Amino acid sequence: MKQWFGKATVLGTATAVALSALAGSAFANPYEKYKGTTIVVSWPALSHFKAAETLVEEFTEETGIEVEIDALQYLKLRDRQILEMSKDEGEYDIVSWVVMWKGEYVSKGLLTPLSQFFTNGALVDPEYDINDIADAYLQNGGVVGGTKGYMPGKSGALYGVPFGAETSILAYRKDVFEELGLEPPETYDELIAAAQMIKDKKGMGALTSRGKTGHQVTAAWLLHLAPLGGKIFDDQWNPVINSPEAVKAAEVLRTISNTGPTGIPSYGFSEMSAAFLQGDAAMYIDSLKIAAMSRNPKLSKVDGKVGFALHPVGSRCGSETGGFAMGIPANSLNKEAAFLFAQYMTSKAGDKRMVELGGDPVRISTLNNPEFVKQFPEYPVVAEQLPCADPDWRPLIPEWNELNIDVLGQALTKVITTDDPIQPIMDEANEKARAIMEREGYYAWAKYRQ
């Protein structure tokens, strides 16, 4: 995967090296300076990153930069990364983080801004084209300091590039929809009507969903909150999880639980996906990863029966933004070699290679590649969905874990496991959320101005 060795893309590496010896630095190998350097990469032991190991080997073969990978179970990753990045000299040169962690990492001074590398002409591949990376992925995973501290904005700075990012789409059983004369739902009204029809006429689960108490049930509600026009906070950090839009999302979640496969209140992502893949549900709305899973014979009984469509629209379009990004610790001793690694892995050629290896693309050009479109029918849907991906789908702030699990995760369990009125449940959750934000000082400036 030759990238920017002067004329290497045309003449091949050997010829380019020979020419560089004759012509001087004009054709120099930009990796030569770092040959023999070893960088250590911390990322999760998940399928996308497992697929990336072959590309890492190809990176070393081409550049001479050695790479050691510390792949950890996802739940252990954050604590290990913070430990290493907090040292004067840590072990890691590249870290991959879940988008929720980026603000914490930056606020603690643990990451290196990438601008210093993008201003170095000897490091930056002129064909890298950062504008080709899906903006929703780049902003959600890599930009810190903009609006609300985690959204796009003039005060934001780039600390990472997306790698293993995702958004939400609709998957549905084409055979079931054909039998019932249904079209893929484009709106939430159509979604609810389809769910009721499938339940009534087929007797099978309509839309599968997460529902386990804590993070999982909150994630399920958030999937519907954004397109229905809701937010967690307004622009002054006032919680609005009891707004009409938020209550509507909770009502939708209750309907989904009542018409979906048995067991939703106990489902995490794996269980809700399995319900669709094993034929116990006719629809799925969640991470785009369902597409590859549906083609895996070890996981799926519905291969060849699945169609893909946009996340339904409520008062607006608004799909999930999530997954991983990667950047360079502030205490890395090999920052330039680490940048070359991140650039290589997320380049146009690297992104295409990741698809060939079974990973997920982050570039629009890859999603629109005609060869891949023929092979992966979800790619055009994802490309069309991404402009609607909501950077404020969930607040990427340190307090989110408590709000997510202890407040919303408890309230929404009541929503899907009882018939209690929903408004009072969400009112109580809103009061608890406000108390947390008060405790953490979010209203200090407002009080100061009074």
The other form holds:
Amino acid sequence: MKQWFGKATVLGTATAVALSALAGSAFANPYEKYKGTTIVVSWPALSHFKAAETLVEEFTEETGIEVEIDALQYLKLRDRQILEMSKDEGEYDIVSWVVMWKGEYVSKGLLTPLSQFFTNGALVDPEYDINDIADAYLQNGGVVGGTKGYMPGKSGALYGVPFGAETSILAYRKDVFEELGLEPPETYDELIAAAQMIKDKKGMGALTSRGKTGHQVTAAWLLHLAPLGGKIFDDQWNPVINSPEAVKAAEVLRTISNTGPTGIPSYGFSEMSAAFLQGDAAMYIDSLKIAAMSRNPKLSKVDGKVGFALHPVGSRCGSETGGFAMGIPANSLNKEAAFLFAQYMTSKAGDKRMVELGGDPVRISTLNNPEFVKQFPEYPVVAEQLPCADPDWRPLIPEWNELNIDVLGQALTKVITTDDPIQPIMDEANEKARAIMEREGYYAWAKYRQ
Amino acid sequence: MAEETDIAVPKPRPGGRTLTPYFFVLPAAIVMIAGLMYPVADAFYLSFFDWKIGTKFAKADNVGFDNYIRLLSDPDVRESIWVTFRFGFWTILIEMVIGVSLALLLEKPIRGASIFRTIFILPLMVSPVVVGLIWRYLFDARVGWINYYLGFIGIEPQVWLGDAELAFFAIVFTDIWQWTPFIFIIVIAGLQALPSEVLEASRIDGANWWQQIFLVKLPMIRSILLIALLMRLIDVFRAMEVMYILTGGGPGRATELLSLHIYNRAFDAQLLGYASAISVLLILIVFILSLGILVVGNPMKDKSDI
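Switch from the form predicted alone to the form predicted in complex with the partner chain and print that structure.
In what comes next, the whole complex appears, and the chain from above leads the way.
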């Protein structure tokens, strides 16, 4: 009896040793350590993120890390996230931000630099290949602190990875263009000529556009500002929204509003895309989301009639960079598990899976995937557009909210709802912008040097 | 008045005042202080700071009276106040006229009066957000019913919510649609409480229908009309949900009522301290207006000796 007991002990010990050896090699599965952890993800209730829910379930199945999703209407997202991230210990482990908010988040010290995870060999998947992620997306959504604080540059650091990012392309009605013998416009001159011709000959709205007072009308103008060679600030933070290029962009916007579908001054994104999808406009220039929307029978009456082309070129090529990126709050309690989540969702396999689920890719390899190219005619256009995407198409500084909504949003409304000469409107806006920058101390260095 | 009736009025105790009345108003006073005075005081405090959401308040800059100085010379605030007054003038005027007329028409027991009354007060029961959405779609330039039906009588589609004058008309129209029933309800309740002897007497004295309305009925419900006016006036300064959804204040600032202006400044432009300063101005305006109305015709005046 005693002998048996001894044997059992030996056996037991051996098992324990073997088990602990296994445990010691638990790094064979990098997720093992975080099994049972629950992370909370804050992101918007938008189609890309709805599609991602399936991938999140697959993540939990594969890794054992539980994920709780807090999906909010995207306009509510920032207030909620800021509130949560300014606590000592926050609820959120992953936050998805609109690229516009990144500067604010970082300047307020709310995010964790991702370098501390990318230097951890136990966490980083060697096959992650960050270079495969479209550079414009990564720079625009994730890098903070470079030139001007929001552009690529040596002083920049990575705070997030793009997820649900987008750029602008041109969508047009193939049937209408064929009927009128038009080619999709490659330049802004061609665009304006086509717009006038479509309005005159076909009587339908030419190019749909946002136009509602506030950030919507500003977004519409910015789309044309970058390709026409304009900027909001020069290198010294002097506003240049009354430059010839900026005035030209406002003129273009006025023409678009006059030749477009009825009601542009009241359009937000949903109204303006609906005008195209329901057949009241022949062209669309904005987020690439239109491609997926045009194939959705619930939204679209024009499926199969839509062609895609590059955002027209003015004095240079330039498209918007927008959408979302995700990162880890500074007050998260499960940062490593959160990193594993972000890495999984944006990995090569994850990115491919997102497309299968109906989301938007962020990786060049996914955009070039031959199977997807066959299925999604816009992919080659997007892949070609991305090198043109301009990370400086709008300044992502904290003051931008006020400039965007209070200054430009008002001035541009005047541009599209009146016939007043444009230059004085933009001159006035420029003065207001300067006053704001002055108030916030941007010219302190210039004065000091004098 | 009380001395002439037989109702026993408790006489003040000899030797001074009693604390009992104060004890009874204490709960209400506590709720008022916690729910109303504190936030107002806090907003007042905040108006001296330049604070950004997401940063510790302790780090916020104390800017003294900067926000108020800026306020005085801010054309946008002035424009927004002007919009609010114009909005208040038109909506209250038209609502009073329609509401009182309807009440006078439906006061008599005509067939189906209760059905009409129910229908008339329906808009009042709809949540402001839903009202905003309903009218936004009705006024939609491309697919809205209003443009669709105007098309039948040969009127070109109008950009209702994207043209300064039309958008202002749209918010006034929507407000009238929603709030006329409020006046209607209050006035009809007042009319029905009128003593029939007085009306009978006026009839015997030979007053015609018009005279009855303008010389008897309306003067007798004067205090009720005043209360309705006062409440609508305060509402005008609080109104924001419908415009927020209908136009967002646009185009430009054409429909940006003061409360919506404060919201946009606080949460869109992220100027919380400045928005608080404008809020203080808002409270001041409403306070003065309310006081003015109370002084002109205090509805409690006749009863002050109770």
